[in-house]
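This document starts with one chain, in the form predicted on its own, laid out as structure tokens.
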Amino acid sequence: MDTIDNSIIIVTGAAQGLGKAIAKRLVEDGCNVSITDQNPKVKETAELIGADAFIGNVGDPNHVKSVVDSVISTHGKIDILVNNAGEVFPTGPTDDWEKTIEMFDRIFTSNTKGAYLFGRAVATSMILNNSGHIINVSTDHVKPSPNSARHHGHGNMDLYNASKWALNGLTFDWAKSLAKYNIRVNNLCVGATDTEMLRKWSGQNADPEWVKSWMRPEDVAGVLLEIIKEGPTGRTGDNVGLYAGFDCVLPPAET
């Protein structure tokens, strides 16, 4: 697939950071891109990169349907969905009860429910067109780097990790269920990337050597574009791992 010109694409969580870089790269490659985020800054981003903007929470079914219906009404179809929206907060089994309840709802809504709702909402259009691609942005906590010693959790991130592991269930099941309609579904398991979210998480005293190893959002966006350009016969049901400190390149498909 040499070109994705005029593809109709939705990117969630795209007001800033990785989502913004992904949307910008897709616009530059000739796609018609719609972006959504609960941050009102999404409008400014859309104007800057040449996309359409929607403000709302990806966990709100009414917002999801409004975005999907509007894009289909304007363009007649949806070719690609990039479920990038997500949040991270420190959580663990010793949190007080009120925080436990609040954080579960917030993190799973942003990281899992949003991907679930958007995936379900676009599937009907993709089935009608007998083609499509859904990419769920996950984490290297799900698929650690080859030299990582942390294969069984990171500590103080139980809800974030659980919400991202849940994307595996959606991705692998959808890949099988939708294969007969020529719809691909993949996870992009992204390690430390220089975004506003990671810098906030890391604080001002982050290890300079670690910060130096972070991937650039633009490079991750380039790999995502390569996955898309594999076309209808490309990988599906794959966890694509990208890691800080490693070359940011597309690995071979899992077999």
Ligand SMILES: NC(=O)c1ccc[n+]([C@@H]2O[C@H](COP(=O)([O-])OP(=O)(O)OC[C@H]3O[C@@H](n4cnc5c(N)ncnc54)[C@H](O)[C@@H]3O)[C@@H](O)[C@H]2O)c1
Second form
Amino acid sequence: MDTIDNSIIIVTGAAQGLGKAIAKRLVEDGCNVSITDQNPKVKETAELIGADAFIGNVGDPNHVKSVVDSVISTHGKIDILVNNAGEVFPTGPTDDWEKTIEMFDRIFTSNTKGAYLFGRAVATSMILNNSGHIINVSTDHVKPSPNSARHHGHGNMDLYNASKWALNGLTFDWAKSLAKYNIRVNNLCVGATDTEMLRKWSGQNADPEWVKSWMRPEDVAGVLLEIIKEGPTGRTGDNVGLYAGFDCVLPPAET
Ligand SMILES: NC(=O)c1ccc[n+]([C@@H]2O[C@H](COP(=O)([O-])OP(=O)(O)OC[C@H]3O[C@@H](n4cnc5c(N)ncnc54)[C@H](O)[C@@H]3O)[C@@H](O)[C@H]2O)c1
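Please show me the structure of the same protein in the form predicted in complex with this ligand, now that we have looked at it in the form predicted on its own.
And the full complex, kicking off with our chain again.
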């Protein structure tokens, strides 16, 4: 599959950061891209990169249905979904009980329920079309880098990590269930990437050597494009790992 010209694509959480870089790259490659975000800045981003914009929470079923219905009524189908929206907060097993309840709902809504609802909502159109691709943006805490095989994050991120591990359940099941309709489903397990999320998380005093190793969102977007361009016979049910301090290139499929 050399070209993805005119593909109809939804990218969630694309007001800024990785989602914005992915959407921009897909527009530059000739795709018809719709972006969603709960941050109203998504409108400005869409104007800047030449995409269509929707404002809403990916965990809200009404928002999800209205985005998917609107894209289908305008373009007739959806070829690719990139479930990129996500949030991180420090959480752990000794947190205050009230915080625990609030954080569980918030993190799982943004990171897991949003991917589930969007995936469910686009599946019908993809099945009718007998083709499609869903890519869920996960983390290297799920698939650690080759030189830290047993390292699944640094602690204080239990809910974030659990919400991203849950994406494995969706990806592996959907890859099997939807294969007969030529629909691929993959996770992109990204390591430290220079975005607003990581800068906020790391604070002012982050180790400059570590900061220097961060991946560029544009490079991660380039790898996502390569996964798409593998075409209908490409990988499915794969966790694709990209790591800070390593070359940002597409690894061979594991499946
Ligand atoms: N930056 C990294 O180092 C890194 C590492 C591993 C995984 N990731 C993942 O990459 C994805 C993109 O992260 P980023 O670094 O660009 O972060 P970011 O905070 O810069 O961008 C995330 C975007 O998602 C949106 N969003 C969050 N929750 C939402 C919701 N419920 N509904 C609608 N929009 C929502 C935010 O408003 C924001 O615009 C996330 O899933 C994140 O977990 C990032």
